[in-house]
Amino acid sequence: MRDNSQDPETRSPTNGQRLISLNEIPENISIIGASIENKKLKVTFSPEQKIIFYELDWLEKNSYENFKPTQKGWLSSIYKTWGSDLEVIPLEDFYDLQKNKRTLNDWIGGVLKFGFGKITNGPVQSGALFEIVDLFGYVRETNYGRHFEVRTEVNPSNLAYTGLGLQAHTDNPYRDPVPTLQILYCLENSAEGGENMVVDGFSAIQKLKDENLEFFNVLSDYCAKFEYSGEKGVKLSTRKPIIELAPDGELIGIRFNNRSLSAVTDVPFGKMQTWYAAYRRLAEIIDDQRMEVTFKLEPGESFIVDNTRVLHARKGYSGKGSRWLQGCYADKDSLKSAFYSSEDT
């Protein structure tokens, strides 16, 4: 509790930070009076002889009574997973987000809780996703440049830039850390299919724990290896597990990326014809139709996905029409952060 003051001499009115160290604490500290004044908790200390007032709120909030142990895998109650029933989805005008504070924050809680939301009526041109990053955030920027442009290629770097169909993946699962929220923003469509895809990855991690448990373990318990090395100068390799888990199981991450996957040199011998029974199985729930949703971008909508979560996808498309995504990456630290000091006030 004393580690925990919120007085002046020992947080920052300002920000919040503590300003002493915890070797600053006494040791031998002690308890050694408790009352409630004017709501507050009122408690001094020894040896200090420092009075501290608690918000009663703050303590109930805080209170390390609220931690329960919980199975391996288990999701945080601010997720809702779904799959192709899904009725509503976070959806709003361009502009509106721009002009009302409300619906901002209404729809960027929409995308903390599904994983994904879609913006429609935004300007046709060049560089407008930006005017999407910039409503809570920053460009993570990659050798990809502060943006990608999706659209056929003759000599292309990536599969994206072609018009092959892509089975739904997380992005850049090459990179430490990964980006953690991407943009997709449509200038023209015109070309025969093409549709967009996204496929909730907690549920289909949750899936397949409920069918088999194993699979579930051998896919969290060791790291698969993720390497993209497709332009001059650019060597990207990391090493995660395509199912991350929090140091207390909470499922916090997904990383499934058929094409980068390298060779998987980490998982024992005797567990490797599990682990890709598990990947393998994992892959055909993903690839199930009753886990996606299904939708056609016009010039001027865009969508966004938590990278970590929600996986994307593209049916294949002609070379009849044109087809011009632009795309970009950002981090899901800003959009939380401007989600709940929004809330505080």
Contents of the next structure:
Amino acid sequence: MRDNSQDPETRSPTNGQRLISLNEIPENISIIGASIENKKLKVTFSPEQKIIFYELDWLEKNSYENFKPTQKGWLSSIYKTWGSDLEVIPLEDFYDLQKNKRTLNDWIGGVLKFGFGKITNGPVQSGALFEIVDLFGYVRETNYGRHFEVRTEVNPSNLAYTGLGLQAHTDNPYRDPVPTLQILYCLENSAEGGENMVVDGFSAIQKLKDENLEFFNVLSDYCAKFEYSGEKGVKLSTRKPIIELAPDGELIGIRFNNRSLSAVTDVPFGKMQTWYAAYRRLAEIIDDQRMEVTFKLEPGESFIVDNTRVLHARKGYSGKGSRWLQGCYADKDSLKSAFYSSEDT
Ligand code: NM2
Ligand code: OGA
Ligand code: ZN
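Alright, leaving the form predicted on its own aside, put up the form predicted in complex with N-oxalylglycine.
Every chain and every other molecule in the complex is listed next, the one we just looked at coming first.
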């Protein structure tokens, strides 16, 4: 409690940051008096003889006696999982998001809850995707550039730059930290095919866990390995589990990308068969049409995904016509920050 005092000697009134370090608080600290005064809790600490007032609602909000982590794989209540029956997807008009703070905030809230969102009626203009990032945060630059052109190329450095279908995946699992948001913005899409699908990875993992606890455990207990070295001067490799849990068991991420999984060498010999069976079953769940929401982007439309949770896919395309998307990465911390800071105003 002493460490969490809100008085101006403990916390800066201008920025809220703590001014003291823990070793400035005497180790033999104790409370020698407590009473309610003016709807605040007044506490006297010895040996400092320091009197601190605590707002009652602050104490209530920060009470930790009810925190009981449940079983492995528990999901924060801010998320709502979904499948193909998802009725209302977070969808908003490009210019309404720019003009109206409340509209923007509701839409961001939806993206945080469902892990993806769509934007319609944007300009059919190269670089317009940056205007979406500008609504809440910053571009995450990588070896693919500040943004990348997703269209068919000769000698492609990545299978995304072909007309092939792409199984549902998360991007860049070979990177650590992984980009936590991706935006894909459509400029041309007259080719045959080229629809996009999104799949809730957390929902898929919950299904896997309900079906087979051993499968869930093996994919969260052991590291897979992902790599990318498709262009000169780049050799990315990361050892992470397909299902990522926080130390208290919270489900916090999925890494799934058939193109980038490398030889998995960190699963014990005796568990490898189970690991592959689990990986296969998870892939089947992910590929199940009952899990996916499908749309074909029109020029000027785009979507954003939480790349730690929602997988995206595309159907192959060919024939007359063309397809051109621009993509970029950004991060979820600023999306959350934009959402929660607007609650204060
Ligand atoms: N691109 C589109 O993570 C991946 O390798 C998927 C990424 C090349 C930036 C494609
Ligand atoms: C990607 C990707 C999908 C598409 O660029 O990461 O998955 O619709 N593209 O082209
Ligand atoms: Zn992708």
